Structures are given as structure tokens and as C-alpha cells.
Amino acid sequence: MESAIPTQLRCPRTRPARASEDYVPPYPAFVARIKDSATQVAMAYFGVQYRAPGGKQAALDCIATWKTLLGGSDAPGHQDLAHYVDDAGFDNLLLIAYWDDVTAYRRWDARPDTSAWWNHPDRLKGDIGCYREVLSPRLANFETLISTPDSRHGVALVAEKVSEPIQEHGYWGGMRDRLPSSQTDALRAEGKLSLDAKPAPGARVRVAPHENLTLIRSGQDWTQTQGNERDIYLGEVEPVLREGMGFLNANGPSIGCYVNRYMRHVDDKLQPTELSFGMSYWRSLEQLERWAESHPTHVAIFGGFMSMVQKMNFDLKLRLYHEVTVAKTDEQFFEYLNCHPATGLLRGA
């Protein structure tokens, strides 16, 4: 068993720990361990949005314009396809890029035909909205767990190998203490979000984004579930999941969270894949841990969950992950050109 936090990352702590030293976890989990040489990864999420009845082709030509762009030099070491319905009605699209090197993306961000697609005038008009919305956290700054070193989805797909089983897992305060840079930063939020524009149809926007804002990816894997453990996660697990992010969609801002999307991975012709994932931004950590430490719908989720695995005897197909940034301001970018007011982090601004 190792510690989550890479080993030229840990440093004497000045915060404490939630667990005891000598504490050890009821089951195996695992992280993701990006090349040393590395100090930053990128996450992009690059969206469309549509509503309009000549919107979903103009999508999807859109996503096949990232595809190519995405295609060439320091292209992305991965990359995913999402879909959601926000709560505005409009069907949502997201291409995910990840590159284990921060250097790769402003490269490829600065190639003359990425930075003409997204300045383009066209991107202001017609019946798609597009947004960005990228982090490139320093490998201080964000912390993943991984249900099986089979597991491997989203930021773990670049990272150079999977660790040993961990010790910092299996309680509630592991998320913060897996965090690198929490052994001597209480990562307190600071400041506001704010936005350069009204957002309206045809506008550029840019959010300038606070200290410490908190995105988690929470994801599902059930390709290699069958018999009664697909039931049980299907019909049991499933809906309750689909509740909790319910709540978040409507009643997030009330408790920090600035909009969640709870998204099926889909293949190119959009058919849903059997992959979901939660994304939600938070103003804080600390807000995030409330949530998921006590609040009834989170608590009904792992009560679904622990109930299965008792069930299943622990022996289980179902695969889990989460990546859990903690972003400074230097390390955040969000722009929306031509969407409504309510989407991603205008809502939160």
C-alpha cells in the first residue's frame, strides 16, 4: 500500500490529515500517476449546444471540425464524447480532450487554424452556441481514484501508469487528503466569479474564474455487468444516482454547486454507450465535501452503492472513477459564444 500523493509531491503537513497514520482502508483502490516530467496536465471540455431544428446537423458538423482539429500536431492523448440535456431544453454535446503535458495544449490552442476556428465571426451566429471550458491544473491540484487498475477513465487515460493500492480512500475526507497541495493549503475559495459581456445570442463571453473553484468528474462503467448486479445497478442504483444529480441541476447554486451535468458517454452516430459521468463545478471543496459527506441525496447514492456491493458480496463488475481538481485562477480558461445565459459557469457568474 503507497500514498496517493506522488512521492516529490509530499512534503512535511501543516494541515491534518482527515485519516490516521497507521489507518487502513476496508478495500482496494488505486490512482492515476502522470509522468514525472510532467507539472501540468489540460482538461478541455469543448461543448456545442443546440435547439433549433437545423441545430443538431450544424452539431454535429461542428464536433467533426474539433475531431479534425484535435487530429493534428500535440493532439490530445485522449478524448471523449458526452451528451446532456441542460435544464433550458438544449441538447448539449461535449468533445473531452486530455493531455498529460499543459505545453502540448498551449500549442495546439496557439496553431493558427485552432485560434481562427474559435475567433471566426461565424462562431456568433447561426443555431449552435460553443464553449470551452478548460483546466490545466499543476499535478499539485487534482487527485483521481480509480475503482480497479482496469478502471482507467477521463485524466488516468494519459497518465503514464496506475499506482499500488493506496491508503488514503474508504472515508470521508479522502478526496482533500489525495489532494497534493492540501498538506499545507486549506484551499479556500476566494473571490467571485465574473463575467466581460452580457451574455445574450451572438455574444463572446469569458468568465474570469475565483481562487480554488472545484470541478469532480464522477463516473460508471457497467459494459461488463450482467445478471443480477446489471439489474440491481440499473434498477436500484441507477435512479437514485439520476435523483442526486437532479437536485444539483436545480437546487446546486443554493449549496455551491454553480451547474451539474450528469452525461452518457455516446459514439459518433450519438448512441448512448453504457459510460456515465457527473461533472459539476463547485464554488469550493469544502462545499463539494458537505454535499457528498451529508446531504440526503448523496448519501441516498452511497447508500445505493454500499447496498449493491454488500449484495454482490463485494465481488463486482461495476467499475467507479473520479478526477477532482482544485484550480487556481492561472489555471482555468471558460468562453461561450453564442449560448444562453444559463450555460455552465454564466449560470454560476
Contents of the next structure:
Protein chains: 2
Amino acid sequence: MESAIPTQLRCPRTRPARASEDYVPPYPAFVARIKDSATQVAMAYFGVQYRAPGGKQAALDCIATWKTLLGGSDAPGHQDLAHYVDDAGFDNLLLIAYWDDVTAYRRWDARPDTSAWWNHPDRLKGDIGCYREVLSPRLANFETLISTPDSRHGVALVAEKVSEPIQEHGYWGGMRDRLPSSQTDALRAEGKLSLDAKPAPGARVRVAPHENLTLIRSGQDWTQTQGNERDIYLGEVEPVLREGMGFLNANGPSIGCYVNRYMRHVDDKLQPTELSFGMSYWRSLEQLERWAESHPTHVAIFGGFMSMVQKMNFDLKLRLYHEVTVAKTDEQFFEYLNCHPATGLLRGA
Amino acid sequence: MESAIPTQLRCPRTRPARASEDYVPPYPAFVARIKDSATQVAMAYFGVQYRAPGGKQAALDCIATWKTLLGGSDAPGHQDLAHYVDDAGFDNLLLIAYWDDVTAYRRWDARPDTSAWWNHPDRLKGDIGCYREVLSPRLANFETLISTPDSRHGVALVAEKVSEPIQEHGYWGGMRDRLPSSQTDALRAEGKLSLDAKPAPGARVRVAPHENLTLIRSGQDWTQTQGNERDIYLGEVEPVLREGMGFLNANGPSIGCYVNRYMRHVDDKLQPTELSFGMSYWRSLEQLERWAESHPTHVAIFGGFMSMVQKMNFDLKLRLYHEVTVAKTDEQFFEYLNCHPATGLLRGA
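Okay, that was the form predicted on its own. Show me the form predicted in complex with another copy of the chain next.
The complete assembly is shown below, putting the previous chain first.
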């Protein structure tokens, strides 16, 4: 067993961990280990919104263009394509790209073809809106958790390797304890989101970030499940998860959640696969903690998973993972082009 | 809103609270305020064990004697009588007495009649076994939580008053944050329980305590519930609570729980009333926290209560309370007379 915090980032704690040094978790879990030479990764959410059927082809063309752009020099180490319908009734496709080193991302982003596409005036008209939400956290400012070593998704897929079983999980507060920055920092939100233009169709709007904005991506992979486990997941667990995601959509702002997307991975033909995740932006890690720990909707989700674990005698084929970033302002970039005013972080500002 | 920690016990934290200073709980809760002039209270659990029907009359006589002893000078401010059947199949009656000032308890305990009864050789023979478990925490070393100002039970009934709504609740870690001692102390368990004699019928055994042994008493009062709320409590919540209590009885030692008693308040004729509580001794506060936060049995209990709160639209007639003591060795006294070897803390040693 080892600490979730990479060796080179451990330091004397001025803020004690919630679990004591001799704590032993009740079951194993693992984290992704990014290569030592990287100091900062990049997680880019490229979104296109449209109303089907009119905008669908344009959205597909947009995704195809992005895939081309994401090839070539300084390409990301991993990409996912996922879909959801937002509260305004728009379909959204997100192409999510991970770089294990922000310097490669920056070179990619500065490539003439990338830059030209995002800055082209055509982006501000037509049947689709586009957006990019890019977090580039230093290694101290994000953490991962994966249920089994083969459960790599998201940023874990650009990690060099998976850890040994780690200590800081299986209790409330583990998320914070796994964050290297939490050793010395309360990670309080400071400042407010603000916009540089009025959000409307035809507008290009950047969202100025605030300190310690928090992003969680939390996913499930049921491709390997069978029989009873599959029935329990699809029949009992997933409906409760969906309900909790719906609560965050409808009521998130009142508890510090700017936006929540319950997304399904899709293939190139937009056919759903057996992978899903929720991603949500929060004003602060603490507000995410409070929802997770005490809100009936998440207690129900957690209870459902725990009940499933018991019924399956701790032998699950369901794979679970999450990644949480608490981002400094210089690690955030949000831009919305020709999007409706409730898109993503526009709603939070 | 105010802090759960009494004004005179607040100090600069060397160990940060789990919730930040601007945290606002999602619903109100309250704590008991002991009178300022007291520095230490006393909570005495006087137990008699017997096998019905043979020992029942002797046990009732014992309770009657204790009630007489608990009258007169330096009487406790409150007493409860409660019953449960232990894992060895013995009935146990506990008369639980609270003093708001340990000096009064000490004078009472030193009274010739009290002292003579507990030290009489007859206590080591006959059909009953007797025990006393006395915690006398300084005000810094225990905390309370009550769901409504009229929900006073246990130590809250000897408190001078009830607080305003307090800040430190509604999240995991609130229990620790409410303990004044947690401001500067990790409250780790140190040492081991040990016995001064072999536990057996006919023996008088004292249990030498260890630092930071933890006692929780957590209760529910459904006397005021009606209709749907009553049906939900008795039909859905209580069975899950009972199952969780059963788990602790059967498996507690593997997770740091020395003993658990799921008790029902009874009247003088041993008829059950609509009040119950669980009381359990733990090796450490942390182990209690871990069970509460992550064990499926307690997650189910918590989920059941939360679901009930939602169904009743946050308007409950069910009353809830708890009290938690993390005791220094000089605040603990445990003695077992003519008891079976798995009684109370004898099992933990």
C-alpha cells in the first residue's frame, strides 16, 4: 500500500489528512501515475451543441474536423467522444482530449490550423455552437481514483502507470486527502466567474475563471458486467444515478454546482457504448464534498453502489473511476462561440 | 448560528475543522449546553444481567435498590432505564444516570450506602451479574447533537440549556469538529484495555482503560410520530437500524467496536416505551467514523433516515439525538461483578 500522493509531491502537512497514518482501507483502489517528467497535464473538453435534425450533420462535420486537428504533431494521448442533451434541449457532443504534458498541448493549441479554426468568423454563425473548456492542472492540483488497475479511463489513459493499492480512499475526505495541494492548502474558492461579452447566438464569450474552481469527472464502465450484476446496475443503480444527475442539472447552482453533464460515450456513428460519466463544475471542492456526503440524491447513489457491492460479494465486473481537479486561475480556459446563454460555465457566471 | 464548541473552550485550531468557516448546514441541529460552572460531567451505566425467568426478580430488586441509592444526597439529574438481550442470551437492564458535575457524582459514589453495596461480597454470587461503566468527561471531551430543541435525551437532560442552531453538522466529520478537544488533538487511541482478574462468574474484574476510548449513544424517540411517518420509521428505517446494530454485535471487534448494545427504554414494569438507542464502545473515534461513513450497514441506516426525511418533506416528528465521548484514561471506570466473560468491555480486553 502506498500514498495516493506521488513521492515527489509529498511534504509536511500543515493541514492533517482526515485519515490517520495507520488507517487501512476496507478494499483496494488505485490511482493513475503521470510520468515524473511532466509537471502539468491538459484536459480539453471540446463541445459542439446543435438541435437535431437540422444541426446534426454540421455537428458531425465539426467533430470530424476536430479529429483531424487532434492528429498530427503534439496530438493528445487519448480522446473520448460523448453525448448528452442539455437542459435547453440541445444535443451536445464532446470530444475530450488528454495530454500528459501541458507543453505539448500548448504547442498543439498554437498550431496554425488549430488556431485558425477556433478564430474563424464562421464559428459565430450557423446551426451549431462550439465551446472549449480546458483545464491544465499541475500534478499537485488533481487526483484520480480507479476501482481496479484495468479500470483506466480519462486522464488515467495518458498516465505512465497505475499505482499500487493506495491508502487514501474508503472514507469521506479521501478525495481531498489524495490531492497533493491539500497538504498545505484549504483549497477555498476565491473570486467569481465573469464574462467578457454577453452570451448570445453569434457571440464569442470567454469566462474569466476564479481560484480553485473544481471539476469532477466520475464514470462507470459496464461492458464486462453480466447476469445478476448487470441487472442490478442497469435496473437499480443506474436509475438512481440518473436521478441524482438530474437533480444537479435542475438545482446545482443552489449548492455550488455550476453545471452538470451526465454523458454517454458514443462511437463514430453516435451509437451509445456501455460507458458513461458525470462531469460537473463546482465553485469549490468543499461544495462538491458537501453534496457527495450529505445530499439525499448522492447518498442514494452511494448507497446503491454499496448495496450492489454487497450483493455481488465485493466481486464486481463494473469498473469505476473518477478524476478531480481543483484548478488555479492560470490552469483554466473557457470559451463559448455561438452558444446559447445557459451553456456550460456561462450559466455559472 | 453558533459553534457547537462552547465559547470558553474555543482556541486557535492546530487541526483545521473539516468544514470551512463559511459553511452553512442544510438544516438546523442543536447541542446541549452544560452549565459554565461545571468542568466535567458524569455518565454512569449501571447494568444488571440475568437469565429470565430465574434471575428476573433478583434483577428487578437490584434496579429498585439502585433507584433508592440514586436518591438522597448528590443524586443524578437524570436517569433512564433500558433493556436489551446480549449475544450470550442474557437479559440486561441498564440504569443510566447523568450528573452535570463530576464532583457531585464523586460524593455520591463515596457515600457509605453506595460504596457498601458495590463492595458487598454478595455481589459476587447469585443469579445476577452487575456492572458499572462510568465516563466522566471534561467538557472538552464530549459532544452532543439533537435534532430539535425539544429532543433532549441523555446528557442533554442535565444541560442548562439548548444551543442556537449550530454550524458543525450535516457533513461527515461534524462529530469530530464538534468535539472541543479536536481543535488541537488527533484523538488517537493509545494503549490497550487490560483486566485485573480473569472474567468468570464469581469474579470482580476491573478493566484498565486506554487513552481516547470512544463511547457513542445514539437514540431515537418516535413517541410523537403518526401515520405515514410512523409507518416509514417502524417499517423501513428501524429494521435497517436493527440490522446494522446486529452487524456491530456480531462483527464489531474486527472494526474497532468493543461492544454494541441496541437498547429499548422500559418503564418500571419493564414495558417497552417508544424510545430506543444504540450505545457502543470503540477503540477510537476514527474507527467509529470509518464505520459510520463507509460501512454498508451504516450507509444503509443513514440512507434510510435521509430517505425518510425526504419523504416527510423535512418535517419530522421523529426525534433524534446522540452523544459522543472520547475519554482520557482518568475519565473511565469499568467494573464487572459476577458477569459472564463477554460482558461489555470484558470482551474488548
